[in-house]
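What follows is one chain in structure tokens, specifically the form predicted on its own.
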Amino acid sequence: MRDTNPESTRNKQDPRNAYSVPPFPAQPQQPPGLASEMQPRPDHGEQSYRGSGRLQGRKALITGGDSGIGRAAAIAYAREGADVAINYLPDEEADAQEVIALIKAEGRQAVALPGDITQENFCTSLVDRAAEKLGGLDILVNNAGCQQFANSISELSTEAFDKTFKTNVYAMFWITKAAMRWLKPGAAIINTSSVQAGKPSEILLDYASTKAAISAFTKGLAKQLAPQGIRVNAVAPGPYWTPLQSSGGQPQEKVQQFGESAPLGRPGQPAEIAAIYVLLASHESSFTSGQVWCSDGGTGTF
């Protein structure tokens, strides 16, 4: 039978043209980059995400919550009823304040915690401050990442390699370890891995290595924490349109064609992956732990 419901027709969006497709304009930024300076500006769900109370009363800490996937998760969590603390670098304050305003607009508590997670002492204090200000901690999202391309291993300095690992792996370890004194049965830890973990690009040796480490860390920790009733999962995004790419994560010529090789022919927008972070944090996925959930526009990396 032919569906003649106008509302149903509107909801059947063709994913190929749901958002902008390449080519995009050149838009170099200095790291860490700002979402507000990207063309087109990423969609984090500011206007589109609708909550349904799936995280009512929960307390979440999200690193890298000012822009990109972390921002989309923060908006979604607030609209699902959670109070949210976000961490970000001081240079990202402008983007972060937009997120704080969006969380508060939902009537939820919003906590801004700027600082550098490559420092162990800061990571420990970050968790304690978040839990104290929120009145507890139920959800931890280790999302902040460092990505800078290098055409050759000869061009990849020890300093750059070290920074990528400290941001992506060490910080995850330090923050998760500090969170253990706050997390109770029913809590959820969600780490952001990448398709780079299973399909590394030749110009992202250090970044891809960290993302593979995150996947392994997630699976091992899930087994360790299962007896405590704490679930651990990871999300592995493919090509998503975030400041990570335009601020040195990719050469500018690749930024301009970013996402064109995905079967859907475009990069994903942060709003399109937020629901996965919500599901993995919610009690609806109470039997899901130790998994790496991929969203890559049809490539099927995992």
Given for the second form:
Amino acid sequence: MRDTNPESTRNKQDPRNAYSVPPFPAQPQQPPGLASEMQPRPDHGEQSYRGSGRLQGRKALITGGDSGIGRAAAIAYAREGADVAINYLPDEEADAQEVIALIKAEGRQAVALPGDITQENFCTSLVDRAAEKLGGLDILVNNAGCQQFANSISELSTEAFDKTFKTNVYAMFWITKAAMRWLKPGAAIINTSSVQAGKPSEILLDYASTKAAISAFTKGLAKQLAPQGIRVNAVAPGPYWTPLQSSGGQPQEKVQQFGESAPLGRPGQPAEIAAIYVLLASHESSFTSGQVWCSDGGTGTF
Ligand code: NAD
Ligand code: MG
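For comparison with the form predicted on its own, kindly provide the form predicted in complex with ligand NAD.
Following is the full complex, with the preceding chain placed first.
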């Protein structure tokens, strides 16, 4: 009998042509950039992600939850039954409101907490407000990131270096520290590292260094928190189609060819990495901690 179920068709899809392949149009944006301005529009799983109760009743805070990988995780978490708070920059309100509506559409609690995580005071209050509004906290996803390329070390200013470290490393430290007041045994922390942690580009010295720091922090903290029953893992994406890249993360020529050097011949779409964030948050991966899970379209970086 012929199988006409659309789910079967999707399950048999060839990953090489599941999504758009380069070249892409030039599309410069000011950082942090908006997903809604990207061509093609990234797929965060809005139409495709199906939940099955894997995070039922859990409460998650996701930084950078307005767009890209964080948005894909937020949609997936809500569809898996979690209440979700997202942080983002005030300039990203339009992207964030789309995510809030998608979380609410699942009947889950959605909390919008805009603000700049390069300030310690804000990070501390962010965690407390998220936990108070959600009624607890048991999943923390440190995902917000700053990436601005610089062709030479001479052009990399102290201010830019500092901003990258504040956003990617210090904020993770401050937010995680504040979360310790709320996280209980069974909780999970998931950080977002990068293939840059292992194979740094010559134009991303500061960014790649922060991603290596995130991987080391993840492994050390996993050992420290195991006796408290809290797991800590990281995800290391390769090229994913998000506003981070088109708003100064890469030169525009590279954005136009983004993902072409991945063996699968294209960039990943945020929807394609959401399931890793779900698995690392879920009790299904209860023996997994201190790991950095890579998704890079076949390069095999780690
Ligand atoms: P994105 O632009 O959609 O998400 C990054 C988010 O970081 C922004 O939406 C913004 O809300 C947040 N952010 C930046 N500065 C902030 C600040 N000062 N205060 C509060 N929030 C701030 O892009 P993305 O690619 O989905 O990025 C998510 C994570 O994935 C980042 O950590 C990034 O380094 C990592 N990553 C991305 C790729 C890729 O190819 N896209 C590859 C490896 C790692
Ligand atoms: Mg954004």
